[in-house]
Structure formats: C-alpha cells, structure tokens
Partner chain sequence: MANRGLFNSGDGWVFVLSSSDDEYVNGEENNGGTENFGEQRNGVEGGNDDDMEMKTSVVDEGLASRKRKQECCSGMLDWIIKVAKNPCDPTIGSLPEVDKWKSYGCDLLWKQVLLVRDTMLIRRNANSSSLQTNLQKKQKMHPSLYDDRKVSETLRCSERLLSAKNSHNKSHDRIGVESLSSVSHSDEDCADEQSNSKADSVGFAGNFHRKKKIPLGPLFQADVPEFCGEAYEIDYKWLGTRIWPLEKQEQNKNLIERDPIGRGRQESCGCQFPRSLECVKFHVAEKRRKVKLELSSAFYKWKFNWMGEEVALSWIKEDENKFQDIVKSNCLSSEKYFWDELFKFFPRKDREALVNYYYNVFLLRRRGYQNRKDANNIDSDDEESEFGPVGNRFGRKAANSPGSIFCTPKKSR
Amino acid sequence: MRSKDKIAYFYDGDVGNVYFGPSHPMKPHRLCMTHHLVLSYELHNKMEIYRPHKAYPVELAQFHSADYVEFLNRITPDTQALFSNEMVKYNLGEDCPVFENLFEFCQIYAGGTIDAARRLNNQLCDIAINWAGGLHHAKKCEASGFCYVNDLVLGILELLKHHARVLYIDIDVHHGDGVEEAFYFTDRVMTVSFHKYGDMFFPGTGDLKDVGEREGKFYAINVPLKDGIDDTSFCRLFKLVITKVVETYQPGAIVLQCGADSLAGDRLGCFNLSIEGHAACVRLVKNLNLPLLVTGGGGYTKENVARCWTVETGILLDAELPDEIPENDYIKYFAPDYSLKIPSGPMENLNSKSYLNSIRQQVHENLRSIQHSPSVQLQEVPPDFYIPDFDEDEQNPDERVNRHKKDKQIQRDDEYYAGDNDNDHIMDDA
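Which structure does this chain take on its own in the form predicted on its own, if you write just that chain?
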C-alpha cells in the first residue's frame, strides 16, 4: 500500500460555459457544478489543482486525422451552412452540433487528460482527475455521441510512452466504442466496458463476442448488461471481472472512465445504480494501487453528476464527506433535501443471476486464452510531444501578459487554488 496518494486535479472554468443548444441533453454546466461542490467540501485543499493547457491541433492529430482536426478548428455556427458535405462526412449535426467555442472546448478537455497522463508518467502524482474528460465515442475521423475529440485515446497514447500495458475501464451506461475501436488490434491496451446492450441502445456495439482482432484478440472485454442493474449485481460482477483482468493482464497504469449516466434516474440512462454503488467501483480500482487517470463521461441529470463526481473525488482522496451539502453557488440545484448521496430507484433488474454468471464465465474463459500478460520491450521512451512555449528568460517581468497568452503557459502563476491570485478564492471562502 502507498502511504498517501498524491492527487492532481485538472479544471478550467471555461469548459463549463459552452452550450450545446436548448434541447440538447449534454450540459457542460454540470462541470461547474461539480467543481463548486468539490470546493464547498474543501477537497481542493487536499490535492494539487491545475488549469490544463489547451491541446494543440498537432497533439489532437496524434489520434485524429489532421483534416478532421482542421475542420473542427475552422467550423463555426455562422459558417456551418457552407460546409454541408463536410458536416455529413465528419458526423456533425443533431447529436454533435456546432456551437460557439467548440474547438476551444475540445482543446480544454483533451488538454486536461493529456496533462493528467504526463503527470502520471513523470511520477508527479499517483492519481490524476479530469472530470471534463471521458468523451469515449469520438472516432479517428468523426464525431459521435456528443463527443468530438477522444481525450481518452490521447491520454492512453501518452501513458503508452512509459507503460508496456495500459488498462482502460469504462462504467458509463454507453459502450466505450471509440476507445475500443482505437486499440482493437493491439495487446498494449486492454479495454473493459460495462454498458447497456440491446434494444437499439446507442451506440449498438459492445457485444460479449466482440473481443478484439489480430494481436488484440481477447484484449477487448465487453460486459453487455440489461436495464435496471442494481448496486449488488453490478458491483459483484465488476469486482470479479476487474480483479481477474488485473491479475492476468498486469497493467502498468489504469484509465477509468466514470460516466455518471449509469446512475438511477439519469435522463438517458436505464441502470439503477446509487452513487454509493457507482463509487464502490472507483474505490476498488483506486485500491489496486496502480497509476490511475480518472475522467468523467456521460451524465445527463446534472445535479446527480455533480454529486457523483464529488463523492468519487472524496474517495480518491480518502476523505469522508458529510451527506449534507455545504452552501455553494449552485445549492438550489440540490433542493429539496440537499443531500450528497442518492439511492437507487424502484426499477426492475432484468439481469438474472444466471445471465450475469454466464458473462463472468465467458470473460474468464477469454482471459485464459491470453495465458499471461504480453511481453513488450520498450526500447526508448519518446519525449512528450513538442509544445510551443515561452522562453522565461526572454520575458519582461514588467510587461503585462494578457489572459490569453497566460493561459497558454502550462505552468501558471495561479495554478494552485491558494493565495491572492486565486481566481476562485471567493468560493474558497464560502
């Protein structure tokens, strides 16, 4: 056991200010709510807080095609009508609308996950958190399922510079199809997704028999579930699968996508997990004591998303949180009971014990096909991707640096929430 985990937490307030549109279920505002709830519980005092750098197009193109990245950078709500063919080609439109500051939004959430991976690689922290990340549906050349840039793939690619094997775990109600597809042919990444499958549920992939191909055969694990799965069933299966996966695969690092749409009462979800059930999965993965990158994901009942990711921040910090939510800027959203935990609902669990047991047996059988973890020789660790930056010696300390230029600096003067330069000191006082 490590004596005390060092936690790095990434957040930029601008990520919560974008607006997908009036009828769109994705509300990035949930990220502001989460952050202020984290502050109200004073969890920021127990971890290092960073504003992520905005990922450069050349960084995004480490996975995505250069033409797709360039189009995301160029398209605006005012010009989208001029690019109808490209809108279709890149799957932009109803599910993935073009909105103001779309590309900057992608740069921020992707930058957070990339920075998180780099801090883990450089052993500057044990656990890195980016609740703005976890957009697991985006593909190499197109947007999908409210996701434009797949920050998870970019983060895993960073981790692979230092680790022979990376384990990806996904507890979003939707299949982690974009991440699985990116690594479907390699044994360097094992993807494990627990998700609703069947009944034309988005994205329609993630069958038990989809196990990877070529060198990646048996390195994709899918746990397809039916409506109404509850804490007892989900947590038991999660523990049995993940324990066996880690024992067999022996990863050097783990990426955990904590989509909160698997909670009871989610606008788009159909599972019946309480926050405590969802968080139990996070606790189990934390207790594996491996370098851990934690992201958000789906979640469309925003007050419950904020509750869930705050509880899970507390778990990662080994902090006990009182159930009564402290005063904060978004307190009205947690009425009428103002409690942190939410229970599961009265929903019927359509996952029988025999069905879940058959999944467990098949997963264990597939893992036996691996025999032992793959042997990967790492010759030389490539450097972090070159980022244009300032030469500090050439900067005039008397010259005022504007906000935009300052935000480009990875190491910021006010990256910690402490002191007079703290942008959120008002919330700290609250």
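Mind pulling up the form predicted in complex with the partner chain next to the form predicted on its own we just looked at?
If you are looking for partners or other molecules, they are not here, because only the chain is given.
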C-alpha cells in the first residue's frame, strides 16, 4: 500500500457570497457549504489549505483571447447595456450573466486551478483540490454554460510544462466541450468525458464519433449516456474505460473534473448516481497513483454538492466519513436525515447493457489506434466485451462457467481488478 498522499486544498473565503442572480441555478454558496462541511468533519487536519492567488489577465490569456479577457475584466452589470454587440459576441447575458465581481470570481477559481497545477509540478503535493474550479464549458473566445474562464485548460497548460502527456477525465453530466475543443488537435492531452448525450441536452456535443483531429485524432474520448444511469453501470464502464486509457496513454498527470450534477436528484441533471457511485470514480483515479488535480464543476442541488465533495475530499485523504453529519451552521440544509447519503428515486436506466457494451467496444477500438510513445509496445488486446445475451451483472466471475457459456462470453481474466490497490467494492460488484 502506497504511503499516504499529501493533499493541497484551495479555498478562498470570497466565493461564498458570489451571486449569479435570483433563480440562477449556479450558486457559489455551495462552495461555502462544502468547505464548512469539510471542516465539520475535521478534514482540515489532514491536509494543507491554501488561498489561491487571483489569476492575472495575462495568465487567463494563456488560453483565452486577449480581447475576451479584457472584456470580462471591464464589463459590469451597469454598463452591459452599452455593449450589446460584444455581449452577444462573447455569449454573455443569459446563461452567463454579468454580475458584480464577476471577474474577481473568475480570477479566484482560475487561480486555484493554476496554483494547484504549479504545486503538483513542483512536487509539493500528490493531490491538489480546487472545488471552485472545473468550469469546463468556457471557450477560447466566449462564455458558455455558466462558465466564463476555463480553469481546466489553464491548469492543463501549466501541467504540460512538466509532463509530456496529461489525461483529463470529466464526470459532470454535461459534456466537457470546452476542454475537448481546446485540445482537439493535440495528442499531449487526452480528454475523456462521460456525459448525457441526446435529446438536445446541453451542450449538444460529445458524440462517440468525435475522437479528435490531426495529431489529436483518437485522443478525445466521448462516452455518451442516456438518462438514468445507475452506480453499477456507470462505475463498471468508468473503470473499464479509464484503466484501459491509462494503460494505453500512460499520462504523467491527471485532471479530474467532478461535476456533481451527475448525481441523482440534481436540478439540471438526469443521471441516477448515488454519492457512493460518484465517489467510487474518484477513488479509482486516486488509486492510479499519479499526480492528480481534482476540481468541482456542475452541481445544482447545493446540499448534495456539499455532501458529495466532502465525501470525495475524505476519499482523497483516505478518511472514510460516517454518514451522520456533525453539527454545523448549515445542518438544516441536510434535513430530514442529516446524513451524507442522498435519496435516489426510482428512475429507469435507459442505458441497456448492449448499448454500454457497444460504447466500450468502440472506445477500445479507438484506443488501439494510438501509440503514445515509441518506447512502449502497443499491447495485444484480446477481443473482449462480446455482447452477451444474459445479464452480465448477475454473473459471479469466480464461478466456473460451462463450455457453452464460455463460448458466448469472452472476458479478460483481470477485468475486475485494477492492480493491487483496488479495494473498491462497487467496482467489484458482479
């Protein structure tokens, strides 16, 4: 078992009172609730907590266009009426309203991710957390989906100064389009996004067939999912895809966007994951033992966001938290059970096993097409994931199957294990 990881956690007290506007679902107050809950569980005593520097415009312009950054810096709610053309050009005003202290908010959350990347580069920590970051929709020249500055792209660009290859994983219910688009042409970043796709769900990209272009071809992976995916299906697919990706791509560092809108009961989301399932993905990535940058993202039911990211902070710290939430100023938000568990309603999982299998097959097929470095041989990948006509999840992998069944089913022997460190119960469930 590897020695305990050193964690750097970033938080700025000014985010709690950032307000997008009445009825806007993005509520930075959730960050304040998360931080409060993290402290209630005494987790601050297991890590170092930093206040990030506020990212300078020149740092934001490492990715974004200078005129867009300048506009974000200058525009205020009172003057926006005078700049209607620019507001349209930069996609501001509706999903991405202009509010007081907007630019400062961007500087804080971007600064957090950039500082996190720098600490990792300097090997001052093994894992760095910035729950305020993860705003993955922002584009080079425009805002999108409540995101103004893409802190993930900036953080990845920072990591690329020290690592040849960076892996980006996104478990927000929305496609990580901003990050994918930014790195669509390069093989130095592999982007993997698990998201709802179809029914004109925002943002509309994220098709399985979008794999990247030019040097970046096959370095973008999209896992399009339907409504109602549950823990078992999601975690299994996540594990199979990510372990294969890491094995093939061998990144130097990983950036993990943990959007909590993929949880059941989210105001904008449509998946049926419990916090356990969501957190199991975080645990799996942590157990890969690579430098890891963890950010927040979506999440529009604020008490569930606080629960989720607190549990995940615990996981990153190897601290298993009891469900009973300790007394704290926001305890009322966690009624009626005052528990870390969230209720998941009966929701039909529209993702059939054959659908998920076909996605997996395609992803593996795409991965076979890349060879990340000449010194590592392309591994022989046996044919796997034959579409079964029985319920795979009810099978016991330890049970001997007869010849007839075996012919129908081809599975790798080590499918259910990801090396020594896998003690993940959900992943092993079969």
